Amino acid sequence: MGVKYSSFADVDIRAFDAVVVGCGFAGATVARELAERGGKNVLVIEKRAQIAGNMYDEFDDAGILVHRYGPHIFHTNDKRAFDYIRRFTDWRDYEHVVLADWYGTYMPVPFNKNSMEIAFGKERAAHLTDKLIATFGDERKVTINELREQDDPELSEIADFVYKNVFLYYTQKQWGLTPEEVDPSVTARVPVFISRDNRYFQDAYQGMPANGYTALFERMLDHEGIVVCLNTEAESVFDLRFFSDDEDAPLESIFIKDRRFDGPIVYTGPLDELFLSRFGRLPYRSLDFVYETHDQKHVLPCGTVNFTVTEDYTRITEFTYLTGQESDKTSIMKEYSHSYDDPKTQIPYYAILSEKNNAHYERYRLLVSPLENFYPLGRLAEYRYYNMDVIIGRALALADTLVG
């Protein structure tokens, strides 16, 4: 059958039984499980010319397929969501190797035991090695933090030089910070896996859609409950009605084409820019990326390297180990990371977590909080940084309640 497209202009809103806004996995999840589960007609609306959302991929001019808005590697070791994944696609192995570029040596990222060889020779690393199992155990992940809490040198001595080779200036690029910015809770995240495991992930559950992101959302919106129109902003066709004229008044409902609709309203957009940022933007982090075409089967040793302590850009991905493509050309994607300034021509990929942005956010969704059939969901309508399993995941658990 495929997906059914609509332009807005021509729908008529009371055939609708719930609206969802963005067709990412949160909001393509919940519209197939009210539409397949709920039986309920869903209106999709999403502001691109695409659907997918961020996980959007197409055949460039070389025949490679790339990722326009990012690499995306699917791991979990939640089974479910993982499940119902593979409803929609084939699937294709694929276990994700990240390497530090350290100033022209490559370099597992995390640091492991093979990464301390690397970095202070096989004799030395062998020691340290000893010491951190003695001290945490083998095959564990332990933190910078945790190992400068120890009272020896040389632990401290390993978390220098993570700290300073793999994480800071990665850190500054990606998130526009000094050193002296970065937050405490950041650094505690940044791993030192005492393992010969060079695998970037070691979920449970790890692969590719085996025809690419686009084919696989295809295939979740083909359901005659589900019509999607593209090219529409909800800031657009929302008429928010207030309880009264005061800035901080929440919402007493939403009318779409003069209707009052009473049904489910899943929300994954920018909060804030649903209410044309009255308080002022949330902050994020955007990115840009510069795509290249070389003749030659390979240019990196693996999908992925980061660059830790050169270049401007924070990362390079070459497509052809992530989907499995055979070719005589490859295309790669560097990654430029800096400030979300205009929603026009950017996109918000990162929420910056801090209390006073917390806080922020928490303003606007008073708004909506008295209205009980609007539901925020994903990491731009709930200001927070998820994966895709847990997209999915907690898209399925909000179907639940919603198909009871």
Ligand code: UDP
The other form holds:
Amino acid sequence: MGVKYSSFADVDIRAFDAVVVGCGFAGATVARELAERGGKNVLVIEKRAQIAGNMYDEFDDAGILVHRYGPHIFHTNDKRAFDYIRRFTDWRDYEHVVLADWYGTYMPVPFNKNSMEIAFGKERAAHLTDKLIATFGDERKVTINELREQDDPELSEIADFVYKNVFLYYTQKQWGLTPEEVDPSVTARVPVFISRDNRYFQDAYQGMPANGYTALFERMLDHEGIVVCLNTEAESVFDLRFFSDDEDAPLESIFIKDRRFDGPIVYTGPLDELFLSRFGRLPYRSLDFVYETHDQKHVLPCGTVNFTVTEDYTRITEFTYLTGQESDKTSIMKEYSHSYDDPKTQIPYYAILSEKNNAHYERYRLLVSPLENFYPLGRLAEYRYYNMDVIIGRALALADTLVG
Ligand code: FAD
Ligand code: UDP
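Since the structure above is the form predicted on its own, I would like to see how the form predicted in complex with ligand UDP looks, so please show that one next.
Now the complete complex, all chains and molecules, led by this one.
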């Protein structure tokens, strides 16, 4: 059958039981579940010209499958989320490896026993590793913050090295902040790992959709109960009604095409943008992606190289490692991070977590919390740093509630 697309102008809103804003994993999972398990007719509106949110991939001019909104590798310990997406795709087993380019020498990230030998030489590394094991245990993960808190001079030597050579410059490029200034949960994503395991993730289930993410989304949305309107922005088609004219007065209802819409509205975009940023824009980091195609099989030694001490970009990803595509050519992508200043031309990729920003978000959330049929869901709408699997898990949980 294929995905059913419609222009928003042609939609008869009375035919729909639920509206979903945004077509990433949050939106697509809820839409599919409401349609399939709940037997609902679901209207999905998406402001971009295509489905799949940040997971969107397509073939470039050289015929290489590339990701257009950041490199996406699936990994999870949540069996339900894993089983759920495998319903819609064949699976390619893939375990991501990241190396840091340390002044031209490659060093595994997360920093581990192998990195230690590269940094300190075999003999000294053996001694320092024993110290780490004695303090934290073998095969343990330690955050850079925990390591830096240790008093022991040899542990401090390791902590200083990792801080300066793995975290400092990369974090400054990525966030415009030092590692001390970012929320501790951010650097904790990439711990020091007292192990020989060179994989970036240790989750039980890892890999990639065999035919790419866009193909996976096409199958998720291919259901008789789902209609997708692309190029449609929620703020242009929602008529928001508030309890009063007060700036902090919450939403009383949402009208769509002149009718009050009482079915579930699942919103997965940035919450501030729905309210035209009336309390000021929520801070995010945005990214620029620069692609290159080379007439050779591989440019990098593995899927991603992080530039932790040099270069303006944070990392380079080579897609054929991720996708397993065989070709004489290869396409790579450099990521440049910068502040998010203009919603018209930029995309909000990373919420900048802090007490101040979380409180700012909360002010927006209070505008929607009394509206019982409105559900903010996803990395943007919840202003959180969620991976794909968490989003799928949260979307399935919301669907459980809505379907009953
Ligand atoms: P999105 O995918 O962002 O989808 C939201 C959709 O809503 C978008 O299509 C957007 O256009 C649309 N939208 C927004 N506002 C409106 C509006 N007002 N009206 C209509 N439509 C709107 N996770 C992993 O698990 N593994 C990875 O390797 C990984 N790599 C990443 C790399 C980068 C650079 C980034 C930024 C993220 C990465 N993630 C990764 C996280 C992953 O992208 C998110 O978990 C996932 O995209 C969240 O899905 P979502 O549906 O909440 O949001
Ligand atoms: N990080 C770092 N150096 C690295 C890898 C990660 O400093 O080589 C820090 C940086 O602050 C980054 C965070 O750890 O933003 C989380 O890294 P991750 O790879 O999880 O980021 P993502 O893939 O989500 O962009």
